[in-house]
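Here's a solo chain for you in structure tokens, the form predicted on its own.
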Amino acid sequence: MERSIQTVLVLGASGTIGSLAGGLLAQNGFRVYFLSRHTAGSLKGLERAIAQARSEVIARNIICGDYDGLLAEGCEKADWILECVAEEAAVKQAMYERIEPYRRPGTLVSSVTSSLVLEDLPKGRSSDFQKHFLSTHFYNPPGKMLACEICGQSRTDPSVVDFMADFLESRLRRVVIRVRPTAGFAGNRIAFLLFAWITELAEVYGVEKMDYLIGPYTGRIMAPLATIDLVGLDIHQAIIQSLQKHTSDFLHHKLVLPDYVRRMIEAGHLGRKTREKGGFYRRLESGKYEYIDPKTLDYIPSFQPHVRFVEEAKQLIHLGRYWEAFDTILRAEGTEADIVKQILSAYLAYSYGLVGEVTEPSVGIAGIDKVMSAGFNWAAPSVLVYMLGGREKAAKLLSGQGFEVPAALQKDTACEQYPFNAGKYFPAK
């Protein structure tokens, strides 16, 4: 069967996701419908996409409008309907029942789903619904995060996985990473791990103290709180316990919401979409940031920690001397040190560790490196190894740090070697 997409019908266009996916389409030339429960939502949708693409000209692309008048127009005339609506389950399922009485044959739909399980959603639906159902997991925001997770449940004729795989790499110029249809996929399995572990020591160390021991000279452009604050808080929340549900493995108990998280949201502390209340970090009009406490929920003034092994090591990757700045994080002692080979060995222990079960065994480190650098600008974590000193290096530091080594780091090759660009991931600041 000749497949083309031209026209796109985008589902919960009021949201983040689905303007800025939206807005990347229109960007290339298609035809996008942008709905969402009222037309004022959509119209937001359309600001923000237009912000993203810093022009107007894609605005004659994008036809405004709410799921009681445009759904059925919409439905009729896309040949993709991607749905972007909240991440729960039963909101999805009934959006799906919603849109198949209009959907023609051969439409493909999918979901940008970033937690919840792909093989349970279209249960329900039509035989050839769900041969052309599968996830396409942009990365926010998509105009900088080109990672985009694919994959079909059972059902999926891979036909229709392949042309969409293609369709994204050659229309839309994303990183295509083929996943398994397990929850979380890879990205955020490994990355919102990680932010429950460090928003559980945060209670202990405080934000700035985290967001400093794991902060870019470690690997990643932004620092962890800082990022759970551009994802928001409630976005954090919901990804934390649809893992907690539908996944299980020997880091499973890291995956924590702490109850100051959990009041932080409650308050209305989301991030940076609650600019006047904040998140874990609240932005003065003098340009300084503030950061809250806690065990308080007050905002506390900036006190810079340092440390000196972290300095040291800052200096040296300011220098390009990788491998002695990360030297001098394995040879380093105390209290903070623990802390950052900790990180340092989860994030390796778990990348490693989802080779074969997220994605293909044949494709080894491979996948996970590229959605964790296009999806989340975190340093691959074959790069990590490499700048470690290798795999022997790298295996024993998982080990001292009571890791198991995953086999499938202990076959890499991809760690050998360095690729040009791999230093941007560590800013020394």
Given for the second form:
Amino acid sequence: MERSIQTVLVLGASGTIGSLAGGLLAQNGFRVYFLSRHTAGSLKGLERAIAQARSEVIARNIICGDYDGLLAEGCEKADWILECVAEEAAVKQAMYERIEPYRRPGTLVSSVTSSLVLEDLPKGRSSDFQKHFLSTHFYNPPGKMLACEICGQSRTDPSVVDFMADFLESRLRRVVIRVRPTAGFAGNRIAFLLFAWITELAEVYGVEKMDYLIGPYTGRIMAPLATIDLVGLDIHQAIIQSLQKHTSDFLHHKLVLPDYVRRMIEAGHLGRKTREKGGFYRRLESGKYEYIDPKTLDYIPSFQPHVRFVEEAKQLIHLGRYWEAFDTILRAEGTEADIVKQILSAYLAYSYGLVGEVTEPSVGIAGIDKVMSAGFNWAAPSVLVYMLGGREKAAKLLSGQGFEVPAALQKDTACEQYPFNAGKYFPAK
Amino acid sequence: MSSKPVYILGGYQTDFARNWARENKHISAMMREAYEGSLAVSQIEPRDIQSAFVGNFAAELYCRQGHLGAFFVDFDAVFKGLPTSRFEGACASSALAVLSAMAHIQAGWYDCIAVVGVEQMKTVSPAEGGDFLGTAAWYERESAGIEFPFPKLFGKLGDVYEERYGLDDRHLARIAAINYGNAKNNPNAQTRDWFMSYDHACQKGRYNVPITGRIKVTDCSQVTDGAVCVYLASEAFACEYANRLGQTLETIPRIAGWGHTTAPIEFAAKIAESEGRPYVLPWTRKAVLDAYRRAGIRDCWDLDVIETHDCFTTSEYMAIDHFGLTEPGQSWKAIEEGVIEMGGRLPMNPSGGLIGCGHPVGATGARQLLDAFKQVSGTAGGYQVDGARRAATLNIGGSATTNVVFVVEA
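Following the display of the form predicted on its own, present the structure of the form predicted together with its partner chain.
Below: every chain and molecule of the assembly, starting with the one above.
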């Protein structure tokens, strides 16, 4: 069947991802309906889309309204319905039921979910709806994070997934990662396990110390606990709970939500979205930061951590000497060095260990490489292996930290390629 | 060209979208990444390199660091004692480094030279950076106390065109839209993921702020951090290199012609000098003609592609007639007829140019040469001009004060 997309209906356009993904479509010349419960919300979404594009001209391509007023028209005109409503199965299913009477046969319907069970979402809908239903998981903000995970459920027509993958790549400039329909897909599954692990370590070593040890110099643009603050602790909790419920693997026991994190959420310390109350960090008027004490939930001033091997590694990275920096880390000894090695090993063991489960085995580490760099701004696992000195050195590190060396790492060739432009994932911070 | 041929063995450009100050990196880290990347793509061995020539405009101002050539010897143990030099000619700094490297190779001093162009500009505020750039003009007369001197100077260039020939700003907007559009196909272009359209470029508003005169934000090139490392070689070395790769010398691109002129530094003096003459910037035109003559080509229609200096849309507008795509003052014709677009008769800036790809001042000349190399060797990827065999570059320093043109062919 000949498919084309000219018009897109965004449901949940008042939200961040709906408005920004919809804005991307408008930037690329598509006609986009921005709908939410109230037109005022859709108009806020429009403003967000304009700010992302840094141009008002995209507004010409956007029609704002609410569900009561424009849902029927939007559904009838749309070639693709992009659902970005609240991340609750019941809310999404109610929306699908509502749009079905107006949707034309053959219209694509995608959800931005990554953590809900995709198989369950279109249940009760028509065969045509289910054949054209898939997930398109945009990363936030889509103007800067280009990753988009994509997958269908058991009844999705494979040609729909092929078409959408090509469309996202060629028309929206997305870095498309085809994933299997498992909770968290590839990116969130890996990143949030490590976040959980680090929240657990922060209870012992402190927030500032953990973000110092696993800081940007280890291969990420933003330190882990600072990233949770950006995402929101409530979202972090929801993802962890979903992964706890729907996944099972050799590191499942590390999917923890420490008691102090629960208490932070209860007390409203959700991160950047609760600026006054803070999250792991709280910004002072002076621009400096305080850090939450996991034991008391009080904010404490910075103690300016200083660990010799960390400072040496950062100085080498400052000069672009990445390989020497990682050699310094590998040679370091002591508790702090063990923590850094443990987390780096966990990242590699888990990423390579999930090849075949979250992505097709035939693509090797490539899919996970793409999502971690284009979705999280982390050094791809294969790049980290290269930086560590190659497969054998990485395998030795993993074994030393008690991890089994995954088969996908043993046969990986991506890590032998010179990592062009990978330095950007290693800020000297 | 009667002198000995100089070959280009390839090179590497850093991702111009990066902000190296935000990464907390030293300017030498950028040079190092360009160098290491260039080894990986060109398969040059460190021991092959006999000298390093570094083009840079103002690291002393942006980074409080001079003497950049000295950093090169730190990149590999075999470089201890390696002769290195640094070249400055404003935005044409690395083109001057290339010219000097060519002369050294032709004189028989060296057989293989690494030319590095580098600039780190995101270390300071736009206003402070604008002031630093003002030193590329006659600072005392043209820049002191002016917030953005170069937009003003290149706005005046548009005014001169308007006065002498007429100028419609919609043609400038088209130039901006083409360059941004081309940049989307270049994985190292600074603006590859930015939104741009002709309508946006035509608009004035909060997201396309007028800077000065007719110059809006979309008429300007970018503030960019970037480095490029490219290898130049003698015929003897290129021959050996080709053998090493299982190729023939004929497949190795060479610099077939060059032009180099210096106009009066003050913009008003340039314009006074060209009063009553067909070309607004006659010294730029002369550099173009010198390069054509040395390359043995008749005119621009013997070229397949041009990488030109579009620090502002007005400078590309100027380049169109100065390269000879149209009669003087009629650049608008080439724009309207689609001549300069990908798929047009003579595409300009498939890389996105300085507007789309970015403009790390001291690296731009080397970047243009590398892109010319990529075009004629068929390795430009998504921005390849089909079947390109001969390319030209124009790199200008100041308000078209230093003009350097290369013709590259394979």
